[in-house]
Every structure is written in C-alpha cells, then in structure tokens.
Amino acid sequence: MDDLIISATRFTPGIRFLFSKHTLEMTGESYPENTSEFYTPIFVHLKNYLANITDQKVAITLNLSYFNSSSSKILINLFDLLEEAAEEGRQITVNWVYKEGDSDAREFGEEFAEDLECVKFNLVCARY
C-alpha cells in the first residue's frame, strides 16, 4: 500500500498515513465544507490497513488545534473503527495531542477517551 499523504489547508488537517511505519497523524484544524467528502478515502484506506494487519503496533496521532461539531462525528466515527479493530487483537494507540492551557481541547480527549476500552489512549500535553 502506498503512504496517504494529504496536505493541510486552512479547512482541513494535514494527513500523514505512513503504512510501512504504522502511523496515522493528522495535524491542524478540520472545519471542511463537506465533512464526509474529505474524510472518506482516509477512512477507507485506514479500513484496508487494518483488515491487514495482524500483531503491528498502530500509532495514530491526533493534533487538532481546532474541529467542528461534523469533524467531532468523524472522530467519534474513527474511534469506533479503532475500538472495534482492538477489540479483535490489533495494538492500537491514539496519542491526543492538546496545547498546553487548552482545557477544551484536552477535555474533549478525556471524553473521547472514556468511550474506548481496548484503545490505548495517551493525552498529550504540547509546551510550545
């Protein structure tokens, strides 16, 4: 499979899907004008990814300094796909990535966390 690299605008969040590395990271501000449209083939190309993989340790990493109510139903969406792959044996990380000050940000992490029981989830506090 071929990396998924996505540049970011100033709607949408730079994706890097590195297959060979076993890491997702999306990175910047998701308001898209078609929510669905933006993140269907990333969806996609994640649900091919782990139907093949077996015992890989997967790193997804979350950056988003901003999302909007329909890119908080992707990620609701997403942690599902990722809770359901766990539940069947896959090692999964989602590592949240919340700038330092930033209580909303880091508030939605620990909710989406509380959701999830077989994804590790790691809150992570950026100083910069």
Contents of the next structure:
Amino acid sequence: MDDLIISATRFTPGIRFLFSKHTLEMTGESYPENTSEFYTPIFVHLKNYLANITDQKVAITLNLSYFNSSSSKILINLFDLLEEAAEEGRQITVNWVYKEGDSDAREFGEEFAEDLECVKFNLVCARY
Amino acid sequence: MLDKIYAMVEYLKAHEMVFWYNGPVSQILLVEIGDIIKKSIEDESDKKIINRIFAILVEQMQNIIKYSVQKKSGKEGDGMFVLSSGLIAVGVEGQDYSVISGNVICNEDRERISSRLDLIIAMDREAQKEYYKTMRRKEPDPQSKGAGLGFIEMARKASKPLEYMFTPVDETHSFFSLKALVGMES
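Switch over from the form predicted on its own to the form predicted in complex with the partner chain, please.
Below is the whole assembly, all chains and molecules, this chain first.
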C-alpha cells in the first residue's frame, strides 16, 4: 500500500502515513472550514490499511498544536476506528504530543484517553 | 461620514479594543486575523491565554461563516463563492480579554441558540466537560452545519460564563452578539 503524504497548510495538519513502516503521523494545526472534505479521503486510506493488517504493531503520533471543535469530533472518529482495530488484535499505540507547559493540550489528550481500552495511549511532553 | 471616523477610532480606543472588524469573513481572513491578534498581544500575555483567545476566535468566526444570514454569493471560476458577514472584536476588559462576535440571524433561530447557551452558561466546569464529551459523540442537530460543539468549546476556553444578547434588526431578523472573557482566573 502506498504511503500517504500531505503537506501541512496554515489550517490543516501535515499527514505522514508511512503504511510500509507502520508509523502514522499528523502534525500541525487543524481548523478547516469543512473538516469532512479534508479528512474523509484520509479515513478511506486508513480504513483500507487497518483492514489489511492483522496483529501488526502500529505507532500513531498526533502532534496537533491546535484543533477546532469540529476537528475534535474527527479525532473521536479516529480513536473509535483505532480502538475497534485494537480490539480485533492489532497492537496500536497512540503518542499524543503536547508542548511543555500546555496544560490544555495535555488535558485534551487525557480526555481522549478516558475512552480507550485496547489502544495504548502515551502522553508525550515535547520540550522545544 | 468622514467627520465621524476619528470619533469611532476614539470610541474603540476608549473601550480598549485591540482589534475590530465588521464585514464579510472567510477562512483565509480568519487565519490572518488570528495571526494578527496573536502578534498584537504576545508581549503582554502568556501562551495559554493567547491560545484560548485564538480558539474562541476560530469558533466565533466559523460560526459567522456558517450561520450569518447576511450572505453574498457569486461565481468564481467553475464554482461559486459565498461570503458571510459579521463582526469580530477583541478587547481588554479589566483583567480579562474579551472576544466578541456578532451576526444577523433569523428570529426563528433565537430559541435554539438561547436554549443551548443558557444550558451551557448554567454549568460548572465538570458539567461542561461531561457535556462536551457527550456532544462530541452525538450526531449534530439537523439545523447545525458543524459539529454542534462551538458554544461549549468557547465556554470551556473562557474564564467566565459566556454572555449573549439579541437586538432586533427588523421584523424577522435579530443581531446576535456573543462575548467570551479570557483571563488568568481559570
């Protein structure tokens, strides 16, 4: 399966889904006017990828310095998808990266983690 | 009109307005306004306050883009453009920053807006968190063009309860004003 690389813009994150290496990254800010327009094609690739692996270890790094409320809903859909895949045996780790001192971003991560059981969720403090 | 311009500037200055805009808005304008406001206040505010002001600004401006009934549309290349108009302002109020939006709505939407806002305004922090988590999992109202999370997101970023009012414009329309205060308290 081909990797999915999309450059970041000022209001959409950069996507580096290296399916061949089983490392998926989203980095930047997310506040498009129309979230489904941006995320629907990305979800198609992700679902396709998850359907074609079995007990593979997958590392997902989310380094989102800001996301708006409708992107937050997209993230819930993403975590639901990952949780379901993990329940079926895939070994999924999410690394939630927040900047040192950004307690709001840390709390967002903690709130997402509350709904996850099978996905391993790491809070990663970035010092830069 | 020209003779009133400076009086308007003085008025805004007297009310400690950092930024004031009234007119058509777009996603790109939102990005630029966000950038300008961040730069205007970065010397005297910490990063957390700036981030919260920015988050409220995004929700307010995207609400204007989606819900303002003052719209103009036209052709653009092979497609169409739609411009929604509204007001956006950031000012200083005592120890807080105020983030204010305003736009024209249909009177039939007043009830839906005020019942949702009254519910959120009455909540404490813990109730806001639970409501946010519940709403994030719900399908939005049929009338809602977004995730239906904008008001609760603003309320959680604000340090005091949101304030709002409706001012009649004509028989069928009202001007909806919304204010969020961001300060060091929360």
